[in-house]
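The data below hold one chain only, encoded as structure tokens and taken in the form predicted alone.
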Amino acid sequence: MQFLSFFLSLGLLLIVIIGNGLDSPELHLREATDFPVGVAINPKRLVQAEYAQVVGQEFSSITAENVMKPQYIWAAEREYGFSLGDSIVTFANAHNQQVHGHTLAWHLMQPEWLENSIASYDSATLENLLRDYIQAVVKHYQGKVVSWDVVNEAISSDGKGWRNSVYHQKLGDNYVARFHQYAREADPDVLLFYNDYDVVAKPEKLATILAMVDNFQSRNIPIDGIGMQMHIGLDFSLDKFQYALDEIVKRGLKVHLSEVDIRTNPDGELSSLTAEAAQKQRELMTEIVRRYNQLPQENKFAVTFWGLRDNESWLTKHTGHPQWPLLFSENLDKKPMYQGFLEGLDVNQTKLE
């Protein structure tokens, strides 16, 4: 009788395991899309086993949140350190993920030595240093990184022209074009993006970016795509989003939704994510993904979330309030926003297609 009871118990256990496997296989984001779905990460968090498991299972593209920016790589005038960026490439290779490079040039997060000395450089000296830096980084990651944000946020906040950064002051209107050329010389195959915020929210900024693209294309300046950062709120205009998508696609460029997060607490009135706010976030995510997924295949580069879980989002510090803007909660539970992503693809989370 004891043996019979043991085998009956074992059989029931096998039925439960097999039944669960057949009836509700878990569908991860990377399996649901025909375009890469990405996340920005800090490599120090990859030592957390559950964090690393979710990043590896759910995403097919990785962006370094910070460690591929000059502050982390550019040790001295012509001295570079790649160990932190390399660790992201190693993780991505182990999980069959592509790596998007962010970013070769930005007016913020420069190395301290450059901040202290940049005013003393004449334009030719500064440009030579920047050219050498861009090409050293692109060559180091050749064949390992599929794409780069060449320049980040070079347009003014009001969107009406170039940002009055030290780069623009010293190098002039054409510096973004020249930086794209330097990157292309270093790697003929890597995809080159221009990346910025408020591309949808400010029509003036979209118009300025499109004029830049038109100018580049008329002069054969290499540019493959536009990164729309997508740091947005629940009041996001889907009509303006569609217009921006259409205008970028008209120019034959790839679209990267490059830094997606959706704020739910703009005035700091919420102490926790309410069911109502979570549902609005879910519905907005659905519509964004639906419209993105309708783009021609050759124009869909990736949708990348700017962080994995809510408590690690940059927005808490930036806004002074929790915003719960990402796909996963602090405990790495999937939020309604996650299901909203799948709904935008017309995919059921528990049904493999």
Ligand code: XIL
Second form
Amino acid sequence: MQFLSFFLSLGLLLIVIIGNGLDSPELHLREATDFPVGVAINPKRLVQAEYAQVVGQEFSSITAENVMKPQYIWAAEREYGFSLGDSIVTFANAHNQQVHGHTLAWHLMQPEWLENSIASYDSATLENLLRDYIQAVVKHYQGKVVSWDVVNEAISSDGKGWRNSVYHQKLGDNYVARFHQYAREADPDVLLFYNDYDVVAKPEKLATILAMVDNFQSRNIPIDGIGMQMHIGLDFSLDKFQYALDEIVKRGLKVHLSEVDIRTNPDGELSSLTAEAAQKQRELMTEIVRRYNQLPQENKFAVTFWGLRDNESWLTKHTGHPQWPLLFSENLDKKPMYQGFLEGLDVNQTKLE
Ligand code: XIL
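Could the form predicted in complex with the ligand be given as well, to go with the form predicted alone?
Every component of the complex follows; first up is the chain already shown.
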């Protein structure tokens, strides 16, 4: 009799454990948010089954880390190659994800043939070439991407005015506006973003971007949103962040936290991510998501992480040190930063575990 009740209790316990498991399936980022959560990817990595699985499960938006940049698409003067970019669209469609296009024009990562010949073009030739490029690419991806960064990083790094790039030298102050018009002509529906870094860290840069937006809006130049790149460190100012969000929202634009990564190793002193740094990163992530999540629904475009896992981050090369700046570790474990993201949504943690 005692034996029987032991087995009965064991059975009951098992039912409770399994039942609980069924009641609270693992919650992924894309299900936890009312805005798209994105990741920048390299399509070559999608052949790794585990990588593809996490990208598909966790995210509702995809950006090409590189393969939709001119360097990859623009084969020769009026020749374009879309196969790598298309493979991202195919993956996204299969996983019910939106695609954000990055980027139609940038002073960096141009194809080599253009780097070599750009100085020799007169203004009209260069303008026509860029117009044709922008319109061919936007048309190719019409209905396949929801949005484009039209011009990337057109403001100088001190934030005080236009970057002295070859585009600005040859095409003048108004080129960003004209590129927006070209993109709009090619696709009446795609959302057009201006994307830049240090929007929060450099108040002058934010002021210059806002002045550009005001100018565009007063002239009916199409612009739908601002991409704040969010390559940030643990010293990030949440007050300045809130101010930037408010100013962009005041203008009726969408906000894309477009390239989020949080550096933890500014001086390169750490040889592994310490618990303390991971905790600070988690808390900062929480506060960023909390503030973003409080924006009016129509202003929340997406939050996009610039890579899936720490060891693949561009920052290792860019800063010369590992920074552990992303949501997942090398073996695809969720980091404290991942929990921090969920905590910013004010979701009850106990329900998630
Ligand atoms: C970076 C990529 O992550 C690297 O793989 C590439 O070598 C250089 O470009 N701002 C941007 C992104 O808008 O396109 C950059 O991406 C990072 C900085």
